[in-house]
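In C-alpha cells, one chain follows: the form predicted on its own.
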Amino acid sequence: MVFFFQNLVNALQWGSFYALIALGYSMVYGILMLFNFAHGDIFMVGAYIGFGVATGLTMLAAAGTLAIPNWMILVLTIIISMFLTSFVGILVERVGYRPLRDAPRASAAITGLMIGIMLETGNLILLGAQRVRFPTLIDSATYNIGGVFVTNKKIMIVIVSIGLMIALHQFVQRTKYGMAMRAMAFDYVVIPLMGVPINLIAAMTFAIGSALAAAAGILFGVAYPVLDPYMGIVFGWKAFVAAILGGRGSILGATLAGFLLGFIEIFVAMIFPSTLRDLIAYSIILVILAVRPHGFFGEPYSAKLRL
C-alpha cells in the first residue's frame, strides 16, 4: 500500500501537467472546431519564457536590487510567463488560424504543425539546441507521511494545478465572457447574430489556452528543471489525447482525462517494464474510446460537426 500510495503522489505531479495542457487542446477544439497541433509547443515556449523571467528575477535578487524571497520569485515568474505566453496564443490565432477559420479543418491542422516547427526552430535559433537549467527558485524538501515520501515540490505543483483548473471553471460558468465562449461552442453559426465579437472570443481562448501551458512548463521545470527546445512534442501529443478522450470542449473531462492518463502512465511502468508503457497505456485509451467514441464528457452531435 505504501508502493501504491508512492506511486499515486507521483501520477497526480504527472497528470497535472497533461491536465493543464489539455485544458487548452479542449478550449480550442470545442469553441472553434480547430486542432491546435502547435499547442505542445506553445507549452515549451512558455518554459522558455519562464526561464528567462526567473533567470532575470533571480539575477536582480542577487544583485540586491530586488529584495524579494525566492518563493514570489516563483509567483511572479508564473504571473509574467503566463501573461507573456498569452500573447503568443493571441499571435498564433491571428496569423496562423484566423485566415483559414471557413477553411478545412485539414487546412488548420496542418498549420499548427507547421507553426509548431517554426516555435521550435525559432528557439533553436536564439538559444541554440543545448538544454537549459531552470533556475532553483524553493529548496526541495521531504515530508514522511505514513512511509509515503512526498516533496514540497510535488504538493505545490499539484495544489496549484488544481487551482487554475478551478479558476478556468469559474471564468467559463460565472463571467459574460465564459458564457460566451460557452455559446459558441454550442452553436457557432447563430452566435454572431447575437452580438458575440467571434474574433475576441477565439483570441481570449487561446490567450487562456496557453497560459495554462506556460503554467504548466514552470511547474515541469520546477520539478525537472532541464528544458529542451523538443520538449514540447510528446507532451503535446499525450495532452491531446487527454483532451479528446475528456469529450469535446469539457474542462472537466480534459482534467480528469490528463489526470487518468498520467495515472495509467505511472502505474503501468510500476508493474510492467517501463519500454511497455506507452503501449499498454494507450491500448488502454483505445479500449476506452470504442467504448465511449465522444470521450467522457463529449455530446454525441459534435460528430454530425464539420471536421
Contents of the next structure:
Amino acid sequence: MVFFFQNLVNALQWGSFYALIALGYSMVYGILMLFNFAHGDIFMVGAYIGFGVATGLTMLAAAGTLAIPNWMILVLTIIISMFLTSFVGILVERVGYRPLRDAPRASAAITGLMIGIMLETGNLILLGAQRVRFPTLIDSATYNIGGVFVTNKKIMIVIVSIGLMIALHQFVQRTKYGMAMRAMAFDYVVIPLMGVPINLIAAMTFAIGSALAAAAGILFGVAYPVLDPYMGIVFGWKAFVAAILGGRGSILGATLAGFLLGFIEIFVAMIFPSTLRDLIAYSIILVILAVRPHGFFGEPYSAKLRL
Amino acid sequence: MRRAGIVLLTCFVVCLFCSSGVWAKSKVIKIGINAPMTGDIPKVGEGTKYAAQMWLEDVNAAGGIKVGDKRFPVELVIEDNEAKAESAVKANTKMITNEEVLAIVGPQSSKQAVPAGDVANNWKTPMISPWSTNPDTTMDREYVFRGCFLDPFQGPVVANFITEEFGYAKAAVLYDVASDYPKGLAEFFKKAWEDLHGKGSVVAYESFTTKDADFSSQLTKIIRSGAEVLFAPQYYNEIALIVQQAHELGWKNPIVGSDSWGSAETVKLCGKECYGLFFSTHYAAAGATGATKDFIDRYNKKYGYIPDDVGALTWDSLRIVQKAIEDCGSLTGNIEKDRKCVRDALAKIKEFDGITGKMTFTEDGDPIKCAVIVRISDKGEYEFYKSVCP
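Would you mind generating the form predicted together with its partner chain now that we have the form predicted on its own?
The complete assembly is shown below, putting the previous chain first.
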C-alpha cells in the first residue's frame, strides 16, 4: 500500500508537467487547428529563461541589492519567465504561423518542427552543449508520511500546476477574451465578421500556451535540475500525445490526459520491468485512442472542423 | 588478392630494410605516438603529447634507453589522428612504413584504437593503447596491448569493493538500456555480484532510456526491493538526477558508480548531493602518493594543470614500452626482429609498477591491474580512497 501511494505521489508530480505542456498544444490545436510542434522547445526555452532569471536574481540577492528570500526569488522567476516566454510564443506565431495561416496544414506543422530545431540549435550556439544546473532556490525538505516520502518541491509543483490550470479555465470561461477564443475554435471564418480581432486572439493563444510551458520549464528545473538544449523534444511529443488524448481544445481533457499519461508511465514501470515502460505505456494509449478516437472530451467530426 | 598484395609489399619493404640496413646506421629508437591532436577531443591529444614529452626528457637526460650495454637515443614521432578512425589507420601505416618506429603508443579512444590496432598487428609492430577500454582493441591481436583495464573488469571491481567495504549482500542496479557502456557494465556488475552472493542477490535491476529525467518509479521499486546499495554506471548528467531523486525518496545508502563519473561536470551538476559517494576509475589525482604524486606535481608545474587519466596512462604505457625495449637485451638493427623482440618482452612483463597501478599482461595483451576507488570528498574533490585488485 505504501508502495502504491509512493508511486501515486511520483505520478502526480510527473503528470503535472505533461498536463501543463499539453495545455499549450491543446489550446493552439483547438483554436487555430495547428500542431505547434515547436511547443516542446518553447518549454525548453522557458526553462532556460527561468535559469537566466533565477541566476540573475540570486546574484542580486547575494550582492545585497535585492533583499528577498529564496522562495520569493522562485515566485518572481516564475512570473518574469512566464511573461518573457509568452513573447517567444508571440514571435513564433508571428514569424512562423501567421504567414502560413491559409497554407496547407502540413506546411504549418513542418514550420513547427523547423522552429523547434532553430530554437534548439540557437540555444546550442548561445550556451554550448554543456548542461547547466538550475539554481537551488528552495531547500529540499523530505516528509515521511507513514513510509511515503514527499518533498516540499513535489507539493509545490502539484499545487502550482493545478492552480495555473484553474486560472486558465477561469480565463477561458469567464472573460471576454476567453469567449473570443472559444468562438474562434467554434468557427474560424465567421468570427472576424463579428468584429473579433483574430490576429490578436491567435497571438494571445500562443502567449498563454508559452507562458504555461515556461512555468512547466521552471518547475521542471526545480525538480530535475539538469537542463540541456534537447530536453524538450521527447517531452513535447509525449505532451502532444496527452493533448490529443484529452480531446481537441479541451482544457479539462488536456489536464486529465496529462496526469493520466504520467500515471500510466509510472505505474507501468511499477508493475512491469522498467525496460518495457514506454512500450507498454504507449500501447495502452493506442488502445484508448482506438476506442475513443477523438480523445476523452473531443467531439466527433462536425461543422466545427475545418480540415 | 589484397592480402597477397600486403604480403608482397611487406616482403618488398623488408628486403629494402635488409639491404640498406637503415636501422644499423641510424641507431636511434623511434617511438610513434598516435594521438588526437585536433578534432573532437583535442584535450586528450594534448595530455598524450605532454606526458610523452615529459617521458622523453627523462629518457634523454639519462642518455637514452639502455639495451644490453649500449644506450640508444630516443626520438618521438607524433602523428595526429584527428580523432578519426581512418586518420588513425593512416597515421599508423605511415609511422610503421615510413618512419620505421619500433613501437607505437596510442591511439587513445577505442574508436581509433580498434582499426589502428589491426594495422599494427598486420605489420607486426607492437602497439599499446593507453586508454581504450573496448575488448576488441586487443582481441586476437598478438602485437596489440593496452594500458588500462577493460569494461568487463570494472563490474567485479565495484562488486568486490562494496562487499569488502560495506559488507552488503543485496544490490540494485539502475542503468540506461539505450547506451552501450552503461548497459554492458550493468551486466558485468550483475554477474560479478551474483557470483559473490548467489543468485537473486541483485534484488532490483532497473533501467531507463537516454534523455529520461524522472526515475522515481524505478527508484521506488529499488527502495522497496530492500537493496542495500545502488550501482549506477551512468554519465554525469544522469547521476545528478538519480542521486537527488533517490535521496528525496528516502534512500540513505551508498550509490556507487564507474569511471564515467570521473568528469569534473559530475560535481558541478550534482552539487552536495554527491558528496561522500564512491566510484571506480583508472587513477585519482587528489590524495595520490609516491611516484604518482611526483608525476602529477611535475606535470602541473610544467603545464599548469592537473593531468587527467589519459596523461597518467600514457606515461605508464611509454614506460612499459621502455621496459620492454630494455628487457630485449640487444637490438639487432633488423627492425622486424627488434619489433618481435619488443613484443615478446612486453608480453612477459610482470608486476610492472606504474603510476596507475601494478600491471601484468594477459595473453590478450590486456593488463591485470588494480582499479582505483575514488571518494567524492566533502569539498567536491575526487579523493583517492583505496585500490581494488582483481
